[in-house]
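In the form predicted on its own, a lone chain appears below as structure tokens.
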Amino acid sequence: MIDLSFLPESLRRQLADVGQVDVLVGIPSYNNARTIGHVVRAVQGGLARHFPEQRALLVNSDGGSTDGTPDVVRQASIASFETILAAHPLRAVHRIVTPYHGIPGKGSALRTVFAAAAVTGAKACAVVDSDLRSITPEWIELLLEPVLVQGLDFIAPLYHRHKYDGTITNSIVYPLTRALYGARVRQPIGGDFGFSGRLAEHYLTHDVWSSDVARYGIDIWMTTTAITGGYKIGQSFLGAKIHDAKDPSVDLSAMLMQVTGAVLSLMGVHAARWREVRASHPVPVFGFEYAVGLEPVPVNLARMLERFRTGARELGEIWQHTLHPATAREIAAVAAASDEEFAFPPALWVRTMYDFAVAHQHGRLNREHLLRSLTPLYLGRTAAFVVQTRESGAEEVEQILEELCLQFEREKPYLLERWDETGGGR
């Protein structure tokens, strides 16, 4: 039974007035007045061009913006797209702007979108970030069409990104999720997804909405829940994702803690499932991949190395309680190496992440302290990746990341052994 009691009465009335729809697009937002107008127009243009016969609903789930974001949504129109539209909509695109209710975070916003899909009976849904600068009307087709026409339940985005953009995804989230659950979903926390109405209803049956997973890790929760639930999943190539990429040497510790904490928490929930997975398999890709121009991402290698070595000096006690003794010794040797000889081997990084996963599950250390202590190690591994790939093109970089993923898969027996010997398997 789906509990929709959290929906405010005013929103229920609006949804009742709209009635049944075929497709629904949600845009979570918070102080995105500068960019959301473009996103809304791209969504409306995509619905008009590619789904002119479908009854459509656009839901902006806003988290209390103070910069006029809801007003921009109300005022946005598809007028600027008229010159490129192949067909005008045969049905109006309904718009609802609503504040989301619950704890702050994207999870509460998406819960509202899922509920709107359930109430209106939407067959195919999508959510897109409100700060996108590279979204086009074609994104809407690529996120909705595999669901509406091909019968899939979950569509993850597939982007081309600069080699130093998305380092948390590349070094932790993608290889770990792939090794655990067996599905090669390249961007499991991409932020822009398509999903079926039945999957939206399934999401609503889970009691996660007051948890840190909903607050900070809703994207990886959506992906993991779709995979472990046995739903039909795919990916759509969307081109470039242009957003405000950050130098990985700056302070990403909060993001690293939040995302990694969500991934490791989900490991505990789904341990019975991932224990049986022994290899990974490709996931269908929709759309045609093509070369795209990418904005450069600056990196400060010296700062990353300094923070890694500072961590090795100051966090040794926590690492000794977290890491296998052999792993701790190897990391100490890496920290002692000169800049010219610096390397953080993939196998060592994999064992490090598996040791942290076990420590997170076992709970002997405070989880916040544990995750904070991961930041210098992540920066050390990222620094080694930068050194290794300074002269590498996109294809070579992707092959290096593929080898890292395979290393996560090969080392899975190590994870299982440590998980069981420390009590994580109980």
Contents of the next structure:
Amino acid sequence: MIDLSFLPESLRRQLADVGQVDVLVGIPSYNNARTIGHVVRAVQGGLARHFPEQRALLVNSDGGSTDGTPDVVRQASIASFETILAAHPLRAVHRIVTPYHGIPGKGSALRTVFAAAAVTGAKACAVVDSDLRSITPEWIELLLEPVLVQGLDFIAPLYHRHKYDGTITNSIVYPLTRALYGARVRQPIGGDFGFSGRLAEHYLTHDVWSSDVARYGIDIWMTTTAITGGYKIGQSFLGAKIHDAKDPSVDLSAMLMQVTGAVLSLMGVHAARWREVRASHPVPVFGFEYAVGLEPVPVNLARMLERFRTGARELGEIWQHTLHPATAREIAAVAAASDEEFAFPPALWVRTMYDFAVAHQHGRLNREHLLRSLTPLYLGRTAAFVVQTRESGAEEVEQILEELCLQFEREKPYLLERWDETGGGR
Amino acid sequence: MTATFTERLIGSLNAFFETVLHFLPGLLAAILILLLGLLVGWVLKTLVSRLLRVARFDRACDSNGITQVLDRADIRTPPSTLVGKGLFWLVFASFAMAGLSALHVGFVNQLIAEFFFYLPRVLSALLVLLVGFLLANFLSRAALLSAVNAGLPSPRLIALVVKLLILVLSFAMALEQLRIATSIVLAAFIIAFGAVMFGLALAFGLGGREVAKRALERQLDTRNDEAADGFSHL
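Moving from the form predicted on its own to the form predicted together with the partner chain:
Let us now look at the entire complex, which starts with that chain.
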């Protein structure tokens, strides 16, 4: 039974006025006035061009923006449909701008979108971030069409990104999710997803809306829930992902703690499921893949190495509660190596991550402290990756990441052994 | 004269026997209460130690640094056993006081009243010390991690200062609970705390002016570097 009592009365009335729809696009936002207009226009164009005969609804779920974001959403419109369409759209896109209720975060915003989908009986839904600069009308087709026409339940995004872009995804979230649950979803926390109405309803049956999922773990939660729920999943190639510059006050350590914490918490929830998974399988890809020109990314390698070595020097006492003694010794040896010989082998990184997963589940250390102590290690691994791929092209880098993923899969018996040894799985 | 002596002797002996007879039931009751205290204390000690072991109290102490502190003091007993033993002695001491009161001796009764009046203060002082110790460990670890991740110089020193400040504060609060020379403790604490802060400010501002300058410059450079660093980690 789905509980929709959290929906405000005003939103219920608006949804009742709209009635049944076929497709729904949700845009969570918080102070995105600079970029959301472009996103709304792209969505509007995508719906008009690719779903002209479907009843469509756009829901902006806002977290109390003070920069006029809701006004931008209300006013944004394509000046002339002739620029993108051969004919004028048959149906107007309904638009609802609503504040969400619940604890602040993208999860609460998406809960409102799921509820709107359930109330309006939407068959296919998509959510896109409000800070996107590279979104085009085709994104809407690529996220909705596999659900509406092919009958899939969950579509994850597939982007072309610079080799140094999304390093947390590449070195932790993707390989870990793939090794645990067996599905090769390349961008599990991409932020832009397509999903079926029935999956939206399934999301609403979970009671996670007062937890960290509602704050910052919604992306990985949606992906993991879709995989573990046995839903039909796919990926759509969307091209390049360029978004507004992030708030510089959000530091790496906090970001890493939030993302990794969400993955590891889900690992505890789905332990029975991932224990049985022995290998990974590819996930169908939709869309036409093409090469994308990407801006070069400046890297401060010296600072990364310095932070890693400082961590190795100062955090030994904390790591001793987390790492296997053999892993701790290897890390100490890595830290002692010169810049020229610096390397953080994939096998060592995998065992480090598995040790952290066990420690996170086992609860010997305060979880926030545990995850914050991962930052220097992550920087060490990232520095090694930069050194290794300095001269590599996109394909070669992808091959290196594939090798890392396989290493995560090969070392899974080590995880199981440690998980059981310390009582994490019982 | 003989009669008087005999009468006096018999009288004294009677009085002695009367006193003994009057005292004996109390003594017996005191011994029984002591034995009961031993039994209740032992049962509670065993029960609490086992419960704490099941609740992984030893591991929690290990991760909170309590075991390490005990190790340094050459106390190798597991914390769960230690708490059990502490509880045993507390229960036994309480029963012992109750047993002594059964003797109906004036000054002992007064002592017991003072003991039970003071006991809550001892317990709250112990609690203050324990909370202070846990808080000091937690916050010093948080400070260490923040300093390492922010690339600040001497992260361990920062963590140590945080820990010492909280420990000194909790120690002063515990002494205040025990009403031990409260005014002296308060004055000493204010003077010591102020002196430490003033000393740190002077050391940082004068002695370590160059270090402070370099640290601030490095922080600003770091911010610039971070702005220039194009890494998008997610």
